[in-house]
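Have a look below at one chain only, the form predicted alone, in structure tokens format.
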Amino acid sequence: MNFKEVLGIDFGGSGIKGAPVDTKSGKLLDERHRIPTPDPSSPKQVAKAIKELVKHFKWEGPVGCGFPAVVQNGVVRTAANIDKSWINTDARKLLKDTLKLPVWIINDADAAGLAEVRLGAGAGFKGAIVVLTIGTGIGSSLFIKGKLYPNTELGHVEFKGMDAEVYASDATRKKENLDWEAWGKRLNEYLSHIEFLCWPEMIILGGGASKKLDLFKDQLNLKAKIVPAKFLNEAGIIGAAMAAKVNIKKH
């Protein structure tokens, strides 16, 4: 089986998107395809939607899938933005049985981080890196000398008496109608807290807000080097494929 080309899938709260990926270069081998996340986003419904996506590409090889949840050995442990029935579901087994293909499951922010650290904005950097995907919520991944510490969930640390992402996500910026300067100050407070907790030498900002870094970078005053993500919204697809390439062979 060819593990150089893997179908990467990014399962999010509002959409499930995917594309075949060249895992060596990170290049998408076909146009990204997106289908709306089913409502309810139960395991059975999502597995059916992912099967549709696989069919769209006429795919018969390995599949990597990023989930918006803590994932341990293919089992989903949390469900902040998806149906609660996912908790303790063996997602890897479910998708293997549904697709009849080799599958690997990874936390979506960890997938995005893998793409950025191995092939993107953090490639070649040897220090500690935190990758944050800032969108509806805040996803996080932590790397030490290029190695992933999985499922960090730094968007859910308590900050100012609430979940940090409630205070500093891009969704909050839109909801509260904050200008870029005001939101940038909030983000800086949150990033300073992350710096205090784990002292990264580089922070890579991904997700929707990363494309607008020029509008709020003057508000960021940190010791870590701040860089925008290279792969933007495709990072989750690329990283899920990369994780599958490495892990399916081992398991």
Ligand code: BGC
Given for the second form:
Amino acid sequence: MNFKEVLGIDFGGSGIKGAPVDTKSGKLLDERHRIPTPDPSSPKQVAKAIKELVKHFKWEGPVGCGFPAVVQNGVVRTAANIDKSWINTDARKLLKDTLKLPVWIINDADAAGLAEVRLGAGAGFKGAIVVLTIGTGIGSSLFIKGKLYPNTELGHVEFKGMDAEVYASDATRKKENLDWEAWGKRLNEYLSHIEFLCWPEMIILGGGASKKLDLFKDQLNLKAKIVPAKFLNEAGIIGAAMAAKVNIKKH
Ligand code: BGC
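Next up, the form predicted together with this ligand, please; the one we just looked at was the form predicted alone.
Zooming out: every chain and molecule, the one shown earlier first.
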């Protein structure tokens, strides 16, 4: 199968976003479209919303979709911020059957990481990189020489007796009404812990909060180079499309 353009989709805690992507350049080929994440975010409801996105773009080609969960060979293994009935659902089969199109599924932070490391803020950097997406949860991806180690889930390391994402996610900033300084301090504590665990040379910050780095960068004090995601919160869409491009051929 030879193709360059893929419909990239990012299934997040609050919205399901998509756009056709040129997987070579990472450029979006049309304006991004967003559908609010259905409640409950069950497999049936989410598949319906994704079908709507496909219809919106009148898309007939391959689809890559990032999920906010551990994904092994198309099967969803965890569900921190989505309906629990996803656990052990074969998402690739569900979407292939619903859309009647070739589909690839990947963890959302792994997708964002691929876009950033191959084409974005980490392009050309050969050292160890951690990409963190800070939104409803905290997603992570780990790279060395541009190669991904998937499903690292560093948002769920235990920190101060709780799940780290409960302490430092953007959703927590909003829920607890923290100002940027107070939240930036929390983020710095969390990032210091990540630094202590795996010593990346570069940390790329993505997700909703990446657009606001200027407001909290003064609170960050780390050895690693801290950079905002080049594709901001579009990295997930672009990387999901890139993963589909590489993997659909092989399977
Ligand atoms: C999930 C991860 C996901 C992250 C960001 C976490 O709660 O466990 O798989 O990457 O949220 O969406």
